[in-house]
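In structure tokens, the next block holds one chain alone, the form predicted on its own.
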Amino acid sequence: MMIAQMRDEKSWIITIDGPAGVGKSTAARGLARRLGAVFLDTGAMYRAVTLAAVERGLDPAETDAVAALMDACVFEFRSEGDAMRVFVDGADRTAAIRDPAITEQVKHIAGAPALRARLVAMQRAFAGGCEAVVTEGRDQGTVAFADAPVKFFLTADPVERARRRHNELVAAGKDIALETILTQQQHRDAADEGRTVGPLKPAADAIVLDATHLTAEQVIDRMEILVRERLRATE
């Protein structure tokens, strides 16, 4: 499905990719509130395939059978105010899907070009039933909607990053230490853009913003500002 069959002239999306641990998340949430939009929370989809391949005793890394899981299984995705949950044959997998073991593996069905592109198709056909979406993930600008109007790329340092992260699996009941999430962002990070099918990196109309010093609402304010500036103009 084309990206301009999908959208009407009075329907809009808003981007924002970078790296793990940088705040995407917080940020398109709180930007979609903002904006009365939908969040759109592709992390959560890479996910929800990878789940379901390891509780089925799949190895994400075989491309060919995780294909097939996700031609047998069911996967739909709910937006219910600034979050958005997750299912997979009917149940309910939103918690699920954030465990760190899972997360690890999902560079394996990120890195497999037949997959992305799936995941891509999957993340299309959400956003095309919504009249404004706010997203984010690694490829957003780039790839799968290079038409938004407006783009953001989120930096941040990797220390902070790492314990940013680190806080907020602690604060969710996880037992990890800081320097294991700070070695696994790294390896994330190497994946992430040395891939050949939607590499980590700015889209060259992309607006980057550094949130090393940054709060949550300091990011949000700024992106706040800036997409309506650029909405108002496209009027």
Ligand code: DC
Given for the second form:
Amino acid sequence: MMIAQMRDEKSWIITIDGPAGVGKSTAARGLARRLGAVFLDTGAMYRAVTLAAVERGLDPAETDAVAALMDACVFEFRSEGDAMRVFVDGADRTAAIRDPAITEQVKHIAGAPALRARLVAMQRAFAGGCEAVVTEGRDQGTVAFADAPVKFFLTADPVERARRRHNELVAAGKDIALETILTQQQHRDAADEGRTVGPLKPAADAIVLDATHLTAEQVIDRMEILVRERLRATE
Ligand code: DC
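What does the same protein look like in the form predicted in complex with ligand DC, given that the last one was the form predicted on its own?
Every component of the complex follows; first up is the chain already shown.
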């Protein structure tokens, strides 16, 4: 098998960037499964740092204090099948990092260049321990792994992204208006696209995929075909 041969020869990484709610995690998880690679959710790293800061009573906007905290805490990201578990100082915090209060505060960490540099180092250290990785985030193809052999940038119509998120929340029993989700999403997009360091944007050599009219499975199918073609061409 071509992918297996590639893995024997050298390690490789595939990046998937895109805005919140576009389906990056599902795509990255599915693609990693098909290629026998490890899945890296870099948003979970930002969330873990935010959670650690909030729980220790720090203001996430105090960059120096958060940087010191990052040195003092032990963050562990364990690949389990196609999932990634998050541990802070030995405690499993995989579910806690998804709390809306953490989602609300994570922008302070994401917007601080000194903290982003530490997070990028964390991402590279994680990938360095793996033979093959599919990573997803905002700056994976542009900053963290700028020389990755295959890079994707996933987009989708904003209303469709909000509608999918709304359906998920309603299915989970939450009572929230579509307009509220759309407004929150606009704020997150503006923050992601507007920062000076590691902004959300496609790498010059990224393959841009529009997922508006595709199912998750179709997105993964397309990515898998493109990856196999690209890796075969570089053999
Ligand atoms: O993908 P997510 O929603 O779990 O990401 C959480 C936050 O982290 C989001 O506000 C953007 C930020 N983030 C980032 O700035 N860079 C990354 N590589 C991944 C996430």
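The model shown is predicted, which means the values in this text are computed figures rather than measured ones. Think of the rigid core as the biggest set of C-alphas that the two forms share within 1.5 Å after superposition. Numbering follows the first chain given and starts at 1.
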message: Taking 2 Å as the cut-off, check whether the CA of Arg165 shifts that much or more between these two forms after a rigid core fit.
response: yes
